[in-house]
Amino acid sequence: MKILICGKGGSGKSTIASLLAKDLETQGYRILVVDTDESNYGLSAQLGLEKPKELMDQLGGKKTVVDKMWAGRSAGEKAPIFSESWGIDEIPSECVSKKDNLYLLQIGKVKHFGEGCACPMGGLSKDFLTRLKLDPKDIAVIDTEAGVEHLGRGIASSVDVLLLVLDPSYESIRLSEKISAMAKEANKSVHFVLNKMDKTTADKISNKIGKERVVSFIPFSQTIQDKGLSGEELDTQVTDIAELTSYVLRTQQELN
């Protein structure tokens, strides 16, 4: 199963991705966290893993990837970057940081002033996720950049579950409407994780966005904020995400 985590900047996407991945691992699953956010540098620290070599660099860098993507331009479409499918064990070892059954892959980051847009990372993310084949006890948790660009690039086309993280803001509510509409165009459904809010606020937001699609409510945690500020590893003891994990496991069973 492939789970895509999306939402506005600062809503807690990477935090939810990290906690969910860690909790799912305790349930006996092998978890691949795929970092498709070209500007977030903190996910590896949250997971307690070393930063691996980026897949973009493994393939020769941005220019090489762009050249390969446009190799089929004369035929009117971009060429696929990969020619065959692969599982977690086939990913180049340099591109994977792991501890027990928790794995991290990073697609690529914007590193230099004036280097150009992040579109090649988006194309690489889409092709990688399309070609990624998972065993029944494998789950991929995909952390995305803020907003809707990953949907515009079609990255969500090959995922099974879309989870939208909302914080207590009007912007999150409006974004939930836009992402839901775009997901519908891709024949995907979206479920909501309400994060960093009290129960009263969560109830108000649930009534606005449709409480039947809310799968988890996670209150604000000072401990998580402090760990995030210091770049410490997160663990599942800092907040209760059992409700979210249960939803994912039910969905996994249905897909299998």
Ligand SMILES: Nc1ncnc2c1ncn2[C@@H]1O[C@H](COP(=O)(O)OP(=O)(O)OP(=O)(O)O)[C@@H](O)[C@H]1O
Contents of the next structure:
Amino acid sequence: MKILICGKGGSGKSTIASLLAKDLETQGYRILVVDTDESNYGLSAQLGLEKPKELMDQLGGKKTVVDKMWAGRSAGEKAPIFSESWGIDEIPSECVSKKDNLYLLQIGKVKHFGEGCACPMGGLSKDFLTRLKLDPKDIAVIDTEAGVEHLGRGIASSVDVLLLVLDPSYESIRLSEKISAMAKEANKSVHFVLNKMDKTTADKISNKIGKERVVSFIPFSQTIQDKGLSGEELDTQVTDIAELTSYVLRTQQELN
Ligand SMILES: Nc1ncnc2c1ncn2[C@@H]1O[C@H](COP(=O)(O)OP(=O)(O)OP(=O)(O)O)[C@@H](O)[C@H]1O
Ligand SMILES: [Mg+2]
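Can you switch from the form predicted on its own and show the form predicted in complex with the named molecule instead?
The next block holds the full complex; its first chain is the one shown before.
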């Protein structure tokens, strides 16, 4: 199963991706966290894993990947970068950092002034996720860049579950409408995780966005904020993530 986590900047996507990944791993699953965010570097620290070699670099860098996409094009369509499916064990070992059954892969980051747009990272993410074949006991947790660009690029087309993380802001509520509409175009539905708020605010927001699609509420936690400030690893003791884990496992059972 592939779970994509999206939301507004700073809403808590990477925090929730890390906590969910760790909790699912303790339930006996092999978890591949896929970092598709082209800008931020915090996810590996939150997971307590080393930064692996970026997949983009492994494939020869942005220019090589773009040349490959266009070299194989037909009728103006970019060609896929990979011709075959990948299982987790087939990913080049230098592109994965791991501890027990928790794996991290990074697609690629923007590193240099004036290096151009991040579209090649989006193309590579989409292609990688489409070709990623998972065993029944594997779950991919995909952390994304803030906003809607990944949905615009079609990264979500191969995922089974779309989770939108909302913090207590008007912008998050607006984004929930926009992402729901975009997901509908791809025949997907979005479920919501309310983060960094108190119960009264969570109830207010649930009433606005549709209670039936809210699958988890994670209150504001001073510990999470402090660990975020110092760039520390998050363990699952920092908050109760069980509601979200159960939702994911129920969905996993329905899919299998
Ligand atoms: N439930 C929470 N309680 C308190 N602080 C939180 C909570 N969830 C996340 N944070 C803090 O909010 C900040 C942003 O979190 P995080 O990096 O996970 O967001 P993000 O959506 O991934 O951001 P970006 O869009 O930059 O990738 C971090 O400092 C994190 O520690
Ligand atoms: Mg993030």
